[in-house]
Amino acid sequence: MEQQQQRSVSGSSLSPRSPSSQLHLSVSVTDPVKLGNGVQAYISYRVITKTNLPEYQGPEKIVIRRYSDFVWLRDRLFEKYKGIFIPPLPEKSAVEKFRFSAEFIEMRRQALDIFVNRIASHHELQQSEDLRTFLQADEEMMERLRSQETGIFKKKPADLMQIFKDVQSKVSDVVLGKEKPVEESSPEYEKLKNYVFELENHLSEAQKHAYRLVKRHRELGQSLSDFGKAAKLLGACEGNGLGKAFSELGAKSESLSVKLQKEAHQLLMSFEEPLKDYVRAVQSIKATIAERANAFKQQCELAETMKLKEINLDKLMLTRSDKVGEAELEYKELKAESEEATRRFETIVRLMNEEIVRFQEQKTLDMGIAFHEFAKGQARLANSIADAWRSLLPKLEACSSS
């Protein structure tokens, strides 16, 4: 029964095909807006849920979000779904005069729009109260939940800084030989592992050459726009046929930097930013691996003390100790928390492999649609600058051979 009611979930509008009686959950981020001044100012998002799933209030809700509840979010699904890759949020702008740009803005938006939508269509996420809060809550009660967080999300700079201390005198006792690290070994989690990080490596790598391809379409459509403009100053100096050819040369030099313009913005929005996506995707592995790493270790001690309780517990039984009774409880209570933790980590490793699944076969699709648009794009404007210096060389040919 669970498998015939499949829930379907789009980016932004229901399908017009999908059937009335199919389960459908889909979510928008629209309509940013500034508000308030200063260090105080913000964006704000409309988030317009559609869908008509029971456990929501009804078939259509909008509600206002800014960054720190998507935040919330994030942090919340963290917490309880371990095991899964959390989708990854685009970062804070930190630098001062970018946060409000047009195009950040619209850049954050779309990578705020695909967070929640990943979302809204994993099998798992999707059933989510958290999620639920959020797409229905209204702003006073997201504002109350968000300053009620706990955990590491919500800790104080003090906090983190005792946090990093201990885990670099963890790491000191490991290199110097007084503590023998605790960790997973399984040539599955290796290969995991190994190739997590050579994707990142490489992502990132091809990430650094998207932008550097966006800066220099910037940069040579500024440059065109410049020439254009000397163009035809020089052209209104000449008269006759040389003069309108460079005022000519002059037009077609910033029709040609409008273009480039155009597609540098292109190249940013469907080729740079889902390159950028997809390291943050990693990054979010990555903090799925440790918590993958911190299971298994606590395992590992668990079942580790479990043994020396076990074997105190047969010493006091052999001096018939007037200890057993209070011994065996706290084996008992042990033995179910070592069992707990055992269990813990076991669907973390059954859910890991699922979502490694999940992941290559998502990034496949989104891969080859941004390629693609890559290539149709440079393809688009290599014909259009072709086209354009190709009209003038007529006239250009006729001024040279006068």
Given for the second form:
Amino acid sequence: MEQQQQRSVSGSSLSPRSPSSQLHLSVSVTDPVKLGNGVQAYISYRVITKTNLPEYQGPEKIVIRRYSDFVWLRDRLFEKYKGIFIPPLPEKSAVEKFRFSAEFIEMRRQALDIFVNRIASHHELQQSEDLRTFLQADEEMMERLRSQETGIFKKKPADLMQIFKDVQSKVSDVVLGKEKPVEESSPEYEKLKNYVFELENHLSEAQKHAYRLVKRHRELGQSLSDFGKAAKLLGACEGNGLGKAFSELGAKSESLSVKLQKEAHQLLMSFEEPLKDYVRAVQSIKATIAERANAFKQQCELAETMKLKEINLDKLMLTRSDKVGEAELEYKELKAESEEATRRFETIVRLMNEEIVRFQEQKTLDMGIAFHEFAKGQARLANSIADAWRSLLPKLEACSSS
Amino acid sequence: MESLALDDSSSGPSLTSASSFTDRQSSGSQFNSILEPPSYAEAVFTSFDTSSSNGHRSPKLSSILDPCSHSDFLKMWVSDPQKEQELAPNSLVPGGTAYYTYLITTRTNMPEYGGPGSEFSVRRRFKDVVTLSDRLSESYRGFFVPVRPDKGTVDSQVMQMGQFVEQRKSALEKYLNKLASHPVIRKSEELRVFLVVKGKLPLAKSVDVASRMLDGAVRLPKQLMGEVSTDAREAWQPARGGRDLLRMLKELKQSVANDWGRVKPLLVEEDKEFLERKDWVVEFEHHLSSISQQAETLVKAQQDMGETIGELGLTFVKLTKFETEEAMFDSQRVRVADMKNVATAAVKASRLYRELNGQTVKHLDTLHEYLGVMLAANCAFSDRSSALLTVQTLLSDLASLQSRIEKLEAASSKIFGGDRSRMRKIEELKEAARVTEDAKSCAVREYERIKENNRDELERFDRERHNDFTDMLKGFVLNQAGYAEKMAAVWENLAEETNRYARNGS
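Given the form predicted alone above, what does the protein look like in the form predicted in complex with its partner chain?
Next comes the full complex, this chain leading.
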């Protein structure tokens, strides 16, 4: 890291035990509330910032933010910090009906909380002025900034798509052996791009199966509940010992159904969501790849133009034209621009190399936690199931001996 | 232990549901390169319940002793389906319809079949089974005669012929063994003939509509005249098919009179206890049907769960492979190790679910089987009603004959010296009345016999149901518990392996 001030700021709200002498910044996104009516309705969140950093207004600040505010922040960071993998946001909801379901709201809140915390704990991003604005500005200010944003900084989705397509076709071109001249083609970078694109496919598949697994838990829970009800009815009809056994079986089935529904929710929040988050992170990398391609293209184009200008200048100097002065000025400007473009590109390259390392480490940790929670949840469920059924056995023994 | 050495012989019963599970062994090779092969202990999956066996229940009579050597032992296997051609009547035209025959092998110690260690085979087609079933229904009225497999047809969009034949084969085996486990029917001559006599099945089909129609048609004009005396033996047989058109009409008239007439029939079902039991049976069947349906849904949900966990595991195997090939950083290698552990656990869990479900199907199948028993019970109850109807009809006949005789006698007594034609008529009617009286006695005897059978069968039903359902519940619960414990061990192991990621204080 080449910064002069090396500030270690613990930016995670997960470690509130940081000593007060150390600089810290912790954020949490809480209390989703539905506001507005009908089509205009939306969810607002409380964003609580606790910090002792001098750049901030005070030790604690609470603001109200909505989803589009988070989008604003992400877009600003994406513009300013090219080369850094901006933490991903949860998707906009496509299905109207689902938008206000408790589960969706909780999933989104969790994802937004993680988003802000990742920014707060990133050594570069945490210094962003836009972050400070986001965490401290009042609602009117935010609304103004949000509406300014559209049209100036926002990349149209179509443009982004085109960039993705270019990068993707470059990948396949290399594979097919065709070389397009205006793209980077270092073997390491190619490898990285391939890795990123393939990784997204694998992770999407994993996330899809994880989501299906959540559904299966719900279905099994439902079927156990229905089975239990039917068993109880049969038990009432049977009467005597056997009838009681059926009733007990029915009761146990119903209680296990509840446990399965609980575990389904857990699975969704602690296993499926992290996988989805992983996919989003990879998509964010793809956006950075597109930016890098853009920067490279600019650098190349400027270099080309500069060369042409140089040739032209030499020609003019040879012919002792009176346009030499003008041409010299233009050439100097162009040279500066070209150097700037090169610098921008090289910054992106450098940052990406750092970011990749950080990304891999982050993901190993994130997935490790997700796997652990997954294992614990499944173990807990299996043990509940075993206990419930075992507890029935003495009654069944009594039944068969009668 | 009820399982016998014979149980494991070549054509053991195949569970139709189990064969529908996708076999994951084909993807085993993909796993093995990444995952360690399962340890031997894990590879041997045993059922948890104490009453193992492959889905057959030996007759409860012999459950204490080793059934193999018991003189009551009787068991059948169905195997080797073969396609045969039914020859067209005109042999100039090539081919006819094709049908399948099945080899039915019997092993028994029963003296009626030749004593201990008897074994023999016959080849039968499904039509023969239908004949057997119809004859048993006729001979064993009032009993809960096991219901035969459906005739069914093969819809080529639903399944292939091969699969149909396989399903039919195992359904036949189940059916024959159900017959063998019925304490009364197992001794039937019809069954013996079916199992023993090679070649064409020497049992007359019960419903031979053509000749019976002829029969009925021939007698009809005379019967319409009300003149011909019915053979007493015939009178109390159930009216069936074209055979006794007139009698069917009479009985129909009687049953309408029972329901709507102003006069109470001369004999009614009075057994209160029976009526209560019958109502209970109806309610029970209703509940049984719904739990059987839910059991099917449960099995499907368990199957889906196992499949999805397996697919998740497979995805992680692929991810592991991918990240291993592309690994550039140490953190990646750590993640690869973690993902491999997850994949292993998921694949193990998937196998456990598949095993569990195989056992669950086996146990909950009892519910489905008892739906068949309910069908048999309903037949037994309707045997009783139709026997009663026959008695009622004959009583009505008798009463009307009596009244005609009285009228004629009254009329002829007014004529001095008698009325020869009327006298003749009176004699005829008196003869008819005698025959009808005999028929009525037979019918009453038959009715009482059927009532007795109903009673015995209801008792047997209660006893066996209690045992069978208790076994089912125990087996089901034991399996669920056992496999849940195995799965808990797998997941606890994974939790251990990922323990370093545990949040502080969680």
